[in-house]
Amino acid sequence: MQLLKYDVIILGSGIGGFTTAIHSSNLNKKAKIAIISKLHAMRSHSVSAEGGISGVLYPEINKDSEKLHAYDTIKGSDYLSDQDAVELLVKNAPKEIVFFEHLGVPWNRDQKGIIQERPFGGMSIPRTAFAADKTGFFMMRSLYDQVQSLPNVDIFHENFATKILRTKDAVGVFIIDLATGKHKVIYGSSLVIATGGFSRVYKITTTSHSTTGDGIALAYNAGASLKDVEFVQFHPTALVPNGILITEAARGEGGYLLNKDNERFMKRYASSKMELAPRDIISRAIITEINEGRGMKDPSSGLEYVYLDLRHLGKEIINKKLPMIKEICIKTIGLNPEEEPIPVRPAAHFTMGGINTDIDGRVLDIELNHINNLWAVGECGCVSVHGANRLGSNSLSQCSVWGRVVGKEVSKNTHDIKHDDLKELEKLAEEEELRLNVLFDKKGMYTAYELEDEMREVMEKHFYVYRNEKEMKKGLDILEKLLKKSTNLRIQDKSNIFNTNLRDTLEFINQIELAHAVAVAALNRKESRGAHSRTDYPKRDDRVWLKHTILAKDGSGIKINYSDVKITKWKPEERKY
């Protein structure tokens, strides 16, 4: 077992990991940062964000405001976010715009050179940046090239992270190799997690099959609360039948929702906003169309939709502004947009809910109090400036702005490691080394992916777009068997090498610890509140539910506790659209 001594560590390399290596270097050059990835760091999901970054960029000319968008984000959230977040958010987000720009991203301009901002769901004023619709895959190059020249930052690529270990003054993360199977230890004075959600707990999801909620796992097992995991963003439009984003820019480039009757059905859903609603609103209205018998079926699949049309849109704006979208819809379905409407749904596609930090990224646990050395940036953490519903856009201003925060954090939390916590670390390792040993070798009655397979129709039949009390406990119990037999797996690969049973395996283990924590913190919540929609408890309940739902692992069990809501400006009020 090899030992790897870093002063900053940061697991995952997406947008959030890379601005915040990025920003750390910049700080404190002598500083050794490791980046930990489990695929190759260009393959991380944010090179799947479509859509674009918000950010107040010309107030002058269209009279948009900071004030304005954090009211937007925090209606959005159903006043759910914390409101000194989504301040700090606004406030940083335009200048994270200009560093993308410096660092070379093709954002969209007009004839006179102007950025364009196209409009998104909830947002009173287009402010939504973009470079057409592949902006995350332009960021992610972007930061790639940047990290690569920098000298005291290495990347770890195709390497999987299985334990976090910490001592009193020391951090360090258990790895396997992919590409060896030999383990190592990668550790030194600060761990930054920044691995993305976990919407793969769903059996239709945007997401990629890489976003399985490892960090937010290894954390929660570490001793970090979560909070608000029962929000799960339900994306409104995923291509039927195989779960692949339609990105909201189709329709904030104009794009209209039909029902079976030719009908733009939002006017009765949303009627000032229409297709340009929040997300949990649009989700909602698509299934309750669906559910009256107004939805279309797919053959293949069973599946219901409705219709995305983008046909009056007309060639130029589509090849121009949603090329990739058009790329999609005919390499997969065989389906021209310029043609034909796109049939869509609801999928699963963000968690807003993940560990639990406070508004500078450290990480806390289930009494908030921060837990040394460990940081949480992205969509991993819950900082929260999303409450129960993020407007679109939104995430990859907040990966970048917290990446820059955490970054000058961890810049400054560089010290020795003394020799006690040495030896405590590589006690820790043979623990894991141990465990990981014994399940590779046992002979257990299940596989992950049969296990896998019935969380994921759990999932999808009893926490989807409407939630009710019955459900939700069916759900709750199955749940509770699956964990149950998780530990009892086999793996049938005995190799080495790119052994991806082992690696499926240990990501199943993570993903149904995440699905029952969600189970539970949903089953909790008596209330409707965003994403959060249950038909027994309609309404939302600021008197009784205007607060945060922290979770812990409490012995085999699970510790409940909460925390209050920030407010500074904006006072809850009816969410009308």
Second form
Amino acid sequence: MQLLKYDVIILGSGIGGFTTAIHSSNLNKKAKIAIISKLHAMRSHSVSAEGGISGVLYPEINKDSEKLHAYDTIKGSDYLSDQDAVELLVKNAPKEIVFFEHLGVPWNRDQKGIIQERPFGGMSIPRTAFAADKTGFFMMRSLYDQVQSLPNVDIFHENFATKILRTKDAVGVFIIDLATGKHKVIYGSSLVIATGGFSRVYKITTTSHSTTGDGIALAYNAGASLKDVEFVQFHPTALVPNGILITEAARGEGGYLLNKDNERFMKRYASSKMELAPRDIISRAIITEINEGRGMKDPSSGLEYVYLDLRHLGKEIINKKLPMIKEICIKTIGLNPEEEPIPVRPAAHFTMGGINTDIDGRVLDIELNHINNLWAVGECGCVSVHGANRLGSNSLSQCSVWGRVVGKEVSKNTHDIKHDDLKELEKLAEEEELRLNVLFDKKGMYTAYELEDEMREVMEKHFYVYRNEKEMKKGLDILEKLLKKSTNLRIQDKSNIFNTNLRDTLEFINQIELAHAVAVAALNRKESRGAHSRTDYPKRDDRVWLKHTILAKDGSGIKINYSDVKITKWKPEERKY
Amino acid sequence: MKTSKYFAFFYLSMGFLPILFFLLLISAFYSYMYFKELLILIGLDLLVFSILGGLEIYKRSDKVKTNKLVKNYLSNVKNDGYNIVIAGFDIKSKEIKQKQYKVNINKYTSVLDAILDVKKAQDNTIALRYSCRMGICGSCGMVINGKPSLACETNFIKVAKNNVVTVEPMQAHPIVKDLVTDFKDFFDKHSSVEPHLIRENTKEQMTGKTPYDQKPDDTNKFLPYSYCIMCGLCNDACPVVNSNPEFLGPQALSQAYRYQMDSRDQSKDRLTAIDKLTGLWGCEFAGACSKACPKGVDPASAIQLLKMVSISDDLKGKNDGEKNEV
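If the one shown is the form predicted alone, what is the structure of the form predicted together with the partner chain?
The complete assembly is shown below, putting the previous chain first.
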């Protein structure tokens, strides 16, 4: 086992992880910074972000304001977002768009060179800057390329973290180097978790295969609490049958949603915003249409869907602003959106909840105390800007804003590691090595793959857009059984070199824990708010449920606690579009 | 077999046409500038390289084992339903071994879907890279039925020959296991060409509040080259990379061009660093990279344009790399 000392350790290499690395590196040139990624670092799921990044760029021209952006975000969140965090987001987001411009992102500009902004769901004014429909990709490439110029940042490609090791003053990560199977401990004074969400616990999802929430599960097992994990965003327009994201920008540019009768059905659900209502509302509308028999059915997968029609936009807009959508449709389902409407249905897309953090990104335990030396950035952390439902394009700004906030914090938190701490870390690492060896050699009953399929079916069936007590209880029962079965696994691949079987198994163990947490939290919240919509409690209940759900691990069970929603200027009101 | 040879000859002869044209242009240019020695040098250089390049493609076409193997294989196989042949690198015997699996396919199934189904249900040990499954992360580059491709955006039925699809790892990167290859060298080459905007005022770059000036026309100069997803397929297809590991390769060079052409960039050293035989002058203009790129980046043209930029900068005395060396 190799021990490597760094000052700042960043787990995850998406937009959150990379921005943290760049800012901490710039602020503290002496700090040694490690980025650990289970993929090649430039391939993280952030590359799949399509539509754009929100931020008020031209208040003097279009009468937009930070206040309005904050209000839209808070109303979109169904009043569950912490308003101080939202204010921080909207204040800094414009700066971040410029920051990415300075790194080389080719934002779409008008003839004068002014960065253009497009309309997005739930935003009352166009305020989403974009680089065609590959915004996340361009941001990721610029970040990765910028990191190449930083001498004090090392990237560990394809190193899979299995455990967070904590002592009083030190923090470390136990990792498996996939290429060689060798174990390593990277330790230091600060650890930033930036590993993204866990939408892969669902069967049909817009997210990449790697979005398994490993960092959240690791933090959860290291004593951190989880916040608001019952809120899972279903993106209304995922391609049928493979679930690939068809960006909200397709509707922002003017696309229609149509049912079987060729009707723009959104007029019955959100008459003023139509196709640009927030995602939770459109997802419910689509599922209602399907349930009432106005959807269509794909014979090969059995999935029901509605149409997203872009034909009237014309070739020029599609080629200039939505080229990737066209490419994806043609390459994966052989359909040209210029000529035919696109079959879409809601699919798991974003997990609003995650590791409970304060406004500076510091990780909290169930009593809301800081956990030393631990931060979380991006989708994996829940700083509560998205509340019960995220508005499209706010996620990229969240990652960049808190990347800077946390980068600054960790650049100051560099200290020497004492001998005692190191000894303790070594001991913890040995325990982890033992656990992995047992898992590796165990001749268990199940493979992770069969259990994983079952878990995904359950989540899709019992914890989808509409939920109710009876279905969720059934689902929770199966998940609990799966959780037990997950201690009885076998790994077929016994080699050390690039053992994806071992990786998949560890990922499944992480996912089943998170799926279980989602189920517990969802069953517990007896109201409908944002993305959490219960047919047995169809109304929002501010009297009882205007609070965050906090979960923590308690032996093999789960403890539940609550924390207040921070309200500064905007009192909860009815949410209508 | 024969077809691939013809293909190579075709390439060999076709390869000369643009080169002749290029030579014509350059000779006109240089005779005007009275740089006779340089003209002969470059002319000879290109001539030798194009012949070498053609020979290399010819050799490689002979070496493309899969096609041969697949053909032999097909004659022995009964075609009941769809099959996938994974010609992966076996870590025990240290050689490529072929395994055949039956797969359930519908009209939407991608080659990646098929491999992952096999991995889940038939052989958990198969190693491959994959992530976004929408052609943007660049993980799943491999050789599919002899052609370097992304597995996630290759439709199974469309590429199947006699209901069989054969996949094998890329050949220009060292192979680790099954379909996984080692990207270290590839990443190192990328990072060696200063692939980022260089600004004199770095503090302003990190914290400044106003965007740099850039018009759509400026953006369009580099935009086509900014779609690179670093999948490695262009390097895999490049005959020069395959024969000379020192060559920077189409990926790194196209990215050097991308940042060089960005009006916001203020780099002084990028061109100097790649102005060498293993850099931009190593390209023999086979064009295989542009054909292989799944994202429509045209590295071959980027490199030729980069040569132009380098020469014109040289003549203008902007690029003082050579002079420093002398």
